[in-house]
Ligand code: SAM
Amino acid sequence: MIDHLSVPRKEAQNMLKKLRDLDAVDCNYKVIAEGDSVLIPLKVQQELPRIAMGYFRLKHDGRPDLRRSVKPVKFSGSYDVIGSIAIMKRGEMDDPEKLARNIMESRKNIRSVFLDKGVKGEFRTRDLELICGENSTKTMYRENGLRFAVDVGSAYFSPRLATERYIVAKGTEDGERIIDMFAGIGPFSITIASMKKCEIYAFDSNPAAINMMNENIAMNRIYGQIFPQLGDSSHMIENYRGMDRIIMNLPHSSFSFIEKAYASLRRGGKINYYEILDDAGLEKRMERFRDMGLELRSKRIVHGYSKFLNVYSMELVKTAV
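Return the coordinates for this one chain only, taking the form predicted on its own.
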């Protein structure tokens, strides 16, 4: 028998959030609905906060949450969750199958666990090996209030840039003309267009990515206009001049395209630039940008890539004519 707080059903969601914020909820047990009331499991000898005064505290057998019964194992690799799919990085793992089983047992929404063996081919898609679960690379993913159809086997997608996409969208102004050079399935373009009335030309050379982008545009409410274009962005961008913003999310090789992006940008326009660099490489890049007439307005680490490398985000402003 454990302590529960009995709350009217109509007030339960609000109270549950408040108690979770106070770390008062015992997450090893499920919240129980009984008639017009909801029973919220409390941690042992938890002092009731003032917000809970006036509600009944009672003993109940409790319903263990089996999703919490398997504790995540410690390992030196990492994994990303995209909808119902988990993608593991090998790292120093000795037993990928053990980790895969643990992921599926501890996260009930996961249907498939794949091992990422690196990127391959012309479109730099993941080389995936099924370790556990259903042999399907398709899923639905939610981010920043948006929905995305994702096929992790046919187009590269990373959930690790969710915050980055939101930051860029918030910093965009209505009326901007934007090029998303390596748009993939459209997460940057769609996030921006869902918040701002702008004009976005979204390039990608992968037909599967363009098809998913069109599907994702259709399923989300957007205010701006997005024009998906299939082809080589290094050639297509030559047809555009005076752009307000260019997004360059190709961390392994963005620098190869910086001069063409620069030529397409108006004076005062911005580049949202991403690259994998170590400390020395970062200093070298910033020096090169200054020489080109690009002023660094902001710089941050998006996430680590290896022991000495990070994925950096930089916002650059064209200061020269």
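Show the other one: the form predicted in complex with the ligand, since we just had the form predicted on its own.
Below: the lone chain, stripped of partners and molecules.
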């Protein structure tokens, strides 16, 4: 049985497009029309994106899309869409160019298709190879009702965290003092400040990310205040104490910054922590957090990373002084 989202027929096209942009649709199954409703097949374990909340989610046998099984393509099957840019994941592809052309033909807003050859270095920038279309890595992207200028070649950005950013913003209270330790082009900070009247110190060591963050702050209506700061978080954070919340979105190496974050947090303050872990690694982290006086309030998988690894999101509360 496959999870499907049941949507009224007249809203189906719009919802399908939005869910495809979020890479939430299971393309191996057909979209099914049933009476006044349309059933959209969802990827397994995918958390329901915000735009789909309020709609009915149900189990259905599903109708395999036979066009796909007749002509199998050796492809990891996934690509991200950021505005007018599609980024294909590395996999066993028979013909990346053919696939890129298919993406451009089926999605009229896509102007460039790149192959992602990996996220590298301190700035976590993507090594991209143009496969089809315009050789431009700049685009405009919409998420949670906000607009972002993104240059996928010079600063990190992932649309897969859209729901996560919304959940964190929703759980934030007015008046919080927050550090966004690895803020990138600012999506966590801007989403929070668009919903809550907070004071946010947004750090990043990549000058291109800080420039885009400033542009993105100016482009959106926000109620809170955001103070972008260029430099190494592990030093800058030492100037701040008694913070209410610290966002640690550096999934490859967040753990090496945890002591610094802990020292800057007030008792009762929260850390939104992201890390790539396997099951054993997760157990070890839980133990370490307990020993430090960090209590786990929530934990979820943001998305899979490889066969045994997942990107985890955890909310931790400082219980000790």
